[in-house]
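A lone chain, given as structure tokens: the form predicted alone.
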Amino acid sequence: MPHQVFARVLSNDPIIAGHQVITCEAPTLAAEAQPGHFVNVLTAERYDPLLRKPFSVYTVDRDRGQISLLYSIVGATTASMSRKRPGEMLDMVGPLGGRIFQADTRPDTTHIMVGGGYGVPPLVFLSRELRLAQSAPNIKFIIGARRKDLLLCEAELVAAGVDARVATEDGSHGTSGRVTDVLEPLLLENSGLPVAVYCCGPTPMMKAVAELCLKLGVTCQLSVEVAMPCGIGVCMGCVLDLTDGRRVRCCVDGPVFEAGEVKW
């Protein structure tokens, strides 16, 4: 059930150059975000209920009752979330989402993640929420990027003891070249085994890894990026074509979907 929650701000740092995480108090929403959920965000600089800005929920912490948000500095909202300080109070509705990411419960499964950009946070989220799930899960995190400094999360994930394998597309790190890249022959070397690949990302991205991921026949989720103003279903602005002729909204009938389900 979303609540409308005024989160009082703890920390507000850099993480990489034009991105920050902000860590609020909200006990609620921490109780009640899973993985695949997010939450919308109104600054008082723009105050208008219908310009909420969506933003995948990055960590949780249950006890503690705090709930943290990773974000690109690009527009009006963001840049006034920047300017957050701790003790100030950020408005938020969530958690939101009707469909969210299930992790596959077959025995020794690969769990893949596959995240660019904005992308990589809740998948951070939902390998976090695995590893307090299961005593020893096999994950593995594939993260994209244009260029070495546009990377995201790869030192927290190493520093947890997940294997994170990066690629980018000036080859500055990692492997040179996609997500793809570095996807295809993992998949291959699992071949006939339990895999499950969750992916979110920009658009294109997505759509290479869910095309690859039919093709190959492995189980696929993609958490799906769109702009979603309400987040509630009321203002029709999140509308997907799905390969079966429904068009749905992404805030509550995703925003996670299977593979063959997304018409691009």
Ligand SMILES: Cc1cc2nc3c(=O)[nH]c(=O)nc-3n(C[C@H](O)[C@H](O)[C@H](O)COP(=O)(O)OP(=O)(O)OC[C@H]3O[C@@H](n4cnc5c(N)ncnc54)[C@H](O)[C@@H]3O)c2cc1C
The other form holds:
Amino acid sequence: MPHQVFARVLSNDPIIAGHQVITCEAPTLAAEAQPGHFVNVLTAERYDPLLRKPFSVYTVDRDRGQISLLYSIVGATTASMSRKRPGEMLDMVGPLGGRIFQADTRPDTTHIMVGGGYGVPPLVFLSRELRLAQSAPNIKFIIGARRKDLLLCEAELVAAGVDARVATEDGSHGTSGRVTDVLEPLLLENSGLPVAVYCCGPTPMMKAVAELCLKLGVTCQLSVEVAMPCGIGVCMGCVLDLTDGRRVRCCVDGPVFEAGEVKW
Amino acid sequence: MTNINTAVKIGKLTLRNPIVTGSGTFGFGPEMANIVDLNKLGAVVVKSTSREPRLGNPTPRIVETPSGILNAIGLQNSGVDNFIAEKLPFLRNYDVPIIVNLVGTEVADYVHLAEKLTAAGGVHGLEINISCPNVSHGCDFAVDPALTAELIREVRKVTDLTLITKLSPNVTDMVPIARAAVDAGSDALSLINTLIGTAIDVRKRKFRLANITGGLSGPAVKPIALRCVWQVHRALPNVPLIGMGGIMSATDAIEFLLAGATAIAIGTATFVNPTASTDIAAGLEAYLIENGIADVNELIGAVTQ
Ligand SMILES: Cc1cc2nc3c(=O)[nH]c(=O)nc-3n(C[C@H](O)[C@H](O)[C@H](O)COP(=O)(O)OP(=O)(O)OC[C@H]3O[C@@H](n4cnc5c(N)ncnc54)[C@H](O)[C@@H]3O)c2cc1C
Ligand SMILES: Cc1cc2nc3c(=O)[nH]c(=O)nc-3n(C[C@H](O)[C@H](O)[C@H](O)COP(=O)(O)O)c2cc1C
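Provide the structure of the form predicted in complex with this ligand, given the form predicted alone shown above.
Everything in the complex follows now, all chains and molecules, and the chain you saw is the first one.
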């Protein structure tokens, strides 16, 4: 159930330029959050900016009752978040999201995560949950970035033994090109075998991944990003048009949708 | 604690406390029932309901401005038949007055809605939205006392439910419209709806809302809303007013009571703090206890110079 939490900040450290990971003591969120859930953060004390901003849950430590968020510093809320010191409080509402990532349950499925920018953290969470639930899940993780210095989470995935592949647009690391340049050969290699793609990243990237998966007949779940003024399904601000003609709320009817459902 | 009275009357309705929800900011109930105990509210006012389903406006529909938001949702809703079949049965499980906000383009639309909702059972009040700024013709009634009177008179004929007229602040003087609505049979008035505004992205040189204009709400509008409540209360001291506009805290709510509101609607605050409505109800009760005020009604219009 969504609820408000004033969570003590335990650490808040830069990881790459303009990006930080904030870890908080939030036992109720740690207990409830699943991959694809997000929390709504408020930092302003006097109503400017007025609205909370959504952040995907990145890691949870259920034993210690901790969660972390990985954020890119782009505006007022993320700038205030970046100044939080250990011991200060972070005001969050969560866990939010109605429909979240569903691990494909077919036996011997190859789970392919495709993430870009701050779309990577929820997929890191999903990979971890898959590894906790199954003895040796077959996970391939594709991370996209413009340049090597903007890549997120590669080292930790490798350290956890995940097959992580990289595409950089300038070719400074991994495959030169986009995530679809890594995804397409991988899907062709596995054609006829059970494969599930999970994707989160900038909208043009998700659109390209969705189109590729639809073309090759591979199931693909996408965590769609649109501005979510309330995050709890009441303001009707974050609506998305689906191919079946329905106009739904991204926050509670999503944010995860099947590739074929989204009308771009 | 038990001898403190928090109940107020709006038309035929007795609200257990003065705090109600602002139409369009609380969904239809089920969305919020996991987060807020609906039975702790004075009343639940649901999103505007129209005769036919409406898809609303294109996105972006909401943008932030200093201490406020501009919205141009365009009254997206599934229509009255869907409301009665799908939403009302859920709401009937609660012990709280249900007020349905009605919207239409012609008098006949409102009459049709009022008849259906009165017959449905489980609806306790109707809030007549003559003031939505985000649809064409939405404000025609709200700016014209004669049109307002005609509309309320016709709706009054078909319902004995408590009738509340929701007024627009986008007029030179709200008092003549308020008076026309009351003279035509409105039991109470809600004010204010949002103020029309816009915002521009200077980088793109484009309007930030797809609809160009939207309605401003949140703390930015509070001083205007408070002034409107006070003006209408002074002109019509015996008419119960539901005051709203930027109320974020119990202190804000008390300001509105002092200005002359009998009840208080919590709108945009719910987006920021999902439990704002019940938090404010609890805060108001705590204020009464701390200050030894036996009856919340003592606060209504009690401001002095
Ligand atoms: C489900 C979901 C999950 C998310 N997860 C994450 C996550 O894990 N990590 C993460 O970093 N982000 C995440 N985001 C994105 C994050 O919520 C936004 O970037 C958020 O807006 C940041 O808030 P802010 O106040 O720092 O920036 P804002 O002030 O909201 O600015 C955001 C962007 O809008 C632009 N902007 C701001 N004001 C204006 C204006 N007046 N005119 C034109 N442009 C303007 C800014 O330049 C900036 O690029 C997620 C979003 C969603 C919907
Ligand atoms: C996103 C949004 C949607 C709204 N939808 C409606 C609506 O459908 N009908 C209506 O009468 N008022 C609607 N309103 C107006 C509110 O009920 C209220 O009058 C106004 O927002 C001022 O109060 P606030 O500042 O507390 O939000 C809406 C407001 C917002 C912010």
